[in-house]
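The chain below stands alone and is given as structure tokens, in the form predicted alone.
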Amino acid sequence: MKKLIIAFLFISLGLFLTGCRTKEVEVPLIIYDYDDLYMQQFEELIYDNKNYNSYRFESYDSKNSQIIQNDIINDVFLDNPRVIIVNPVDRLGVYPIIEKAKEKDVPIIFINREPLKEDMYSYDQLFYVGAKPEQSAIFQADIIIDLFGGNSYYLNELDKNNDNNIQCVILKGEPGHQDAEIRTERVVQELTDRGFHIDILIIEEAYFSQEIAKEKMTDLLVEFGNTIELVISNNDAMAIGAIEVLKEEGYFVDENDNGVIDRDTETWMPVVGIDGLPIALELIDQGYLSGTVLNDSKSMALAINELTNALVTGEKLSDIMSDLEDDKYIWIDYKKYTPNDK
């Protein structure tokens, strides 16, 4: 009988614990669009990155569509979500997702795409974690300054017809986007802020897109050849299409066989790109990608983690939130990579 006593005492003790455990909280995660190569990296670190036992997250594909995005934010709304987690389709038009987030008093963590200033004030519980897309176009610019020598005045070999000109093709990501706007009217203006001509021979929109881009350089070799001293890409994903056509159509030759470009003694063209993936750090060391730009998406997952927490735990954001600017933006800094920068 006493064994029987004992027997409840423990499965009633081990409920009651049970019971008062916290229940993890579901955090939706909506991603503008799989596909991107960017934002499968960015949502891996996100999920690497989660250090508390608050919440989970959920992920959601918006397959770039602002109506299937919405939709999806519909739905997670009928869960009373304590928070949500959105890098938007499209910058403008996110009103109608902060207008639901206010009736519901709701926060909402943007992320990867800034949404216009006029909306970030409208609700006091909006933020934004990111980058600032200007900085990548200086570092950018830094880059290509590096590789032809650093002296406006006397640019070195890669200047193929000596004019002192750079003859460059720019691929853009998505008209109208705000980091591909900025990083494509930034990279100009900060060369030829420094003495530097700029001789654009296109600005081609390849949508961030590595297999677009590819067409596009496809295309582009064919109506300016050798006659391009430089290719500017938004995006790593571009740049990696670029160099993928020009390594077929012979502006990347490796001689030895070895696996590595050497720019002494071996064919190859500039290309530079933005974002840092792994596969474009590969391609820096093997000497087909002459730089990038890394967007910290380890400290941005990292910053998105500790901001989820706390609103999730209902804790006080001035308390761990250092660097919250204006009590909206995490701002994470861009940093070089190139050979050198390593």
Second form
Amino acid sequence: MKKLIIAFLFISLGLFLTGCRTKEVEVPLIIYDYDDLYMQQFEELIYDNKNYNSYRFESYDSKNSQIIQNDIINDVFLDNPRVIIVNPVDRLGVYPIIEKAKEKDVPIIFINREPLKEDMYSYDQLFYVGAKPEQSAIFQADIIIDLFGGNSYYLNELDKNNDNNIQCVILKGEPGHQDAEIRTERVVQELTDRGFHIDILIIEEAYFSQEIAKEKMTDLLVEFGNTIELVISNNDAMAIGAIEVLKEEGYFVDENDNGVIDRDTETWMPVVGIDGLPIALELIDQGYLSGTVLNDSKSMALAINELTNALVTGEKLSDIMSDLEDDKYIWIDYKKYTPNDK
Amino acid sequence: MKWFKQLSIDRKLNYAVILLLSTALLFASAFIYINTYNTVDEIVEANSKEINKQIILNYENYFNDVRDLANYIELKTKEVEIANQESLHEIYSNVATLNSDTITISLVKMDGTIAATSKLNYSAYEDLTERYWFDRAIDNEEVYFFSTPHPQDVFVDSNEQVISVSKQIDYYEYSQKYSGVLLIELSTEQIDTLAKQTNLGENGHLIIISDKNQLIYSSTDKCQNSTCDSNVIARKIIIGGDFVSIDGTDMYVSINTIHGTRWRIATFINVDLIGSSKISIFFLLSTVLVVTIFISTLIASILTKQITRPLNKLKEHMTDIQHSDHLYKEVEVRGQKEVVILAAAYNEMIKEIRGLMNQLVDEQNEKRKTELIALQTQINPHFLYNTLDSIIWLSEQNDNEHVIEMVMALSRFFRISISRGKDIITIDKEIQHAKYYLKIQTIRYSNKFEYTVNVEESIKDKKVVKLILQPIIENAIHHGISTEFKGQIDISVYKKDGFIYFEVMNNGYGLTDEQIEEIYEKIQNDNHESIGLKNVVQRLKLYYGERSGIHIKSVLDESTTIQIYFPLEKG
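So that was the form predicted alone. Now I'd like the form predicted together with its partner chain, please.
Entire complex below, previous chain first.
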């Protein structure tokens, strides 16, 4: 009987031990919203570019709610993580997360949405991997200038009414959102600064959403019709929404059946986006979209993994490949993508 | 475990049942309690969080409206030439009128002067660049700044409590782009209204705090500055939820940020009820536990009693038999079937043993009787030999009369001795037998002694074991007759107190107490060689049991009396 009990104890102990064999470091990757196409692809890239064995990611979906994200963060802090990666829902609302991290002495890598400077400097273990938002706007302005011939004094045939002004509509993202504000402001400013006259017919807030952009674009076509010479979108999703509406309204025709849309002035309308979604790139190749600014997601994913590994293994941050500005920021440059880059 | 093995069967069964039940029930109850406890907590937590979320959504909606309003104003401001003060004033005042909680809308230039405002006739402070809302708007260009409620600080003539919402925007003056600060002053009423919309229970309240943990709004009078309990708790928790106690009230606090602002809302929801419900669950479970264990114990003890009571009865009966002679008693057992069968078998066995034992005793008695009779008759050849010698001597003397007398007495003596093989004869016969013997002996001892025989007439027909008197008389002659004086033997037979006494007294030298003791001992001791008296006593005991016996009394140099007795009814 005693032997049986001892044997039983040993077996349970064995099972218990195998149950908790040395675990890899788990790095929570807290995404603001899985419904965001770009974040889905970005997350995939982060996973794909994990070239280290020192950790593994555990993804969480904040469902575009800071309240849910707060809950997730409270939960993951219970496991005393080595580092957490946060894609904030509300960039203004990250300060309590930082306070918590400070209390627990856990480094945070913020991605995709940049917290306020004052928050970033409130704790020395905070990092941000991303692109400077104004750069995307500058690159978008570059694409627009190329599109209209590059000469501010003599615009090409896309200036349909030949007034040397670009009549445009802007599809703006969520108001108050850093990207939306900066992109909208900087693209206009850049064009203006470089001598191009921009005639903003309207700035429509479509909240970065393809669906909302579709609704708004339908209304805009009714209101402005063919006077629109250019659609500037804060991101690709809204640009795609706009293109869908334009297609439905008879725009974009492939007259010679070569698989590429012809740039006929009557049936073609330039639309520029930002983000470089794969669908957007396809649309560029097919001639629908005139260009986008690529978030160099791959470089970001690589930098995120490099930084994560360094924080997990305790490697010196000065030894990593990416440039670390102020021991906090890794800036990744945007890339332009136009039909010429096909 | 030794003590356990030594327990009685019902104790053991009871202990085992109680132990098993208590353990199982205790575990089950503990499990249920902990489970319920956690579930209650979880439900309360989930509910509280849900309420917090709803409140936050309400506030977010409100602040979104404010931001939309600000965005609209920003857009309109860009479209208008600022030099045309009138049109901007018109836009601002229209918007302010449409939104009841918007007190003023103003555009402040970088030099701190007002470019445009919704107020009609105003007198503003001179330099507004030092206002906190102005600084914050410049610091974070793209962000709307929401201030803590403070007395209005733009216009001289008012000190209404307001929340300043500020943001840096662009405007055009003479087609030249400038930066300025848009300021919207909101009444604090709406925040209050939103807070009062949700019932947070007695003493339940909410507070709004800034990113610097300053109290922006409180729905309770108990928390009016940044050092109150609620604010300290909120500062400690930062974000998330927990069970806390404020002024002795159990609360669930949950704290979250309001989207698009730097503020947090902490909701304190009264959860006193769950404390008491937990206690009542605890008491309910405890009661159920105790009652169940009690009932189970009762049932267990009744069941085990049913098995063990008949067993114990059987056991007691058996121990009883070991220590006493109650072999004849049958045990009567009711209850558990198996034990009843066992008891019946036991009774059967006892009956069998009883029969066997009786048989054995009877056989032994018979054997003993035969032996004793044989012994008794063994004396006779010796006596016969002496008597015949006497007859021969008398014949030689030609004392024919005595010869005839003696031969006749001898003949009768033997006839009664034999009595056709019967053991029991009448007292009358026994007396006659003794008289024949005395006659023979008087002749033999040529009148060396005299004798008397007194028999109570009424008992002559009573039965008696034969040949009990003669050995005593023989003993009396033997020890009582002396050559020095004439012997006297008095025999009396009488009844007294339900007993019949045979008494033989002689006038010999008598016996000392020690000698009497010795005789008693000889009679009692089995191993001692047989004497006549012993034989008589043994036979009496065989026939009459312990109520019969012998008495020896003696007065030295005077007389010795031997008395035998036995119960009358047996005779």
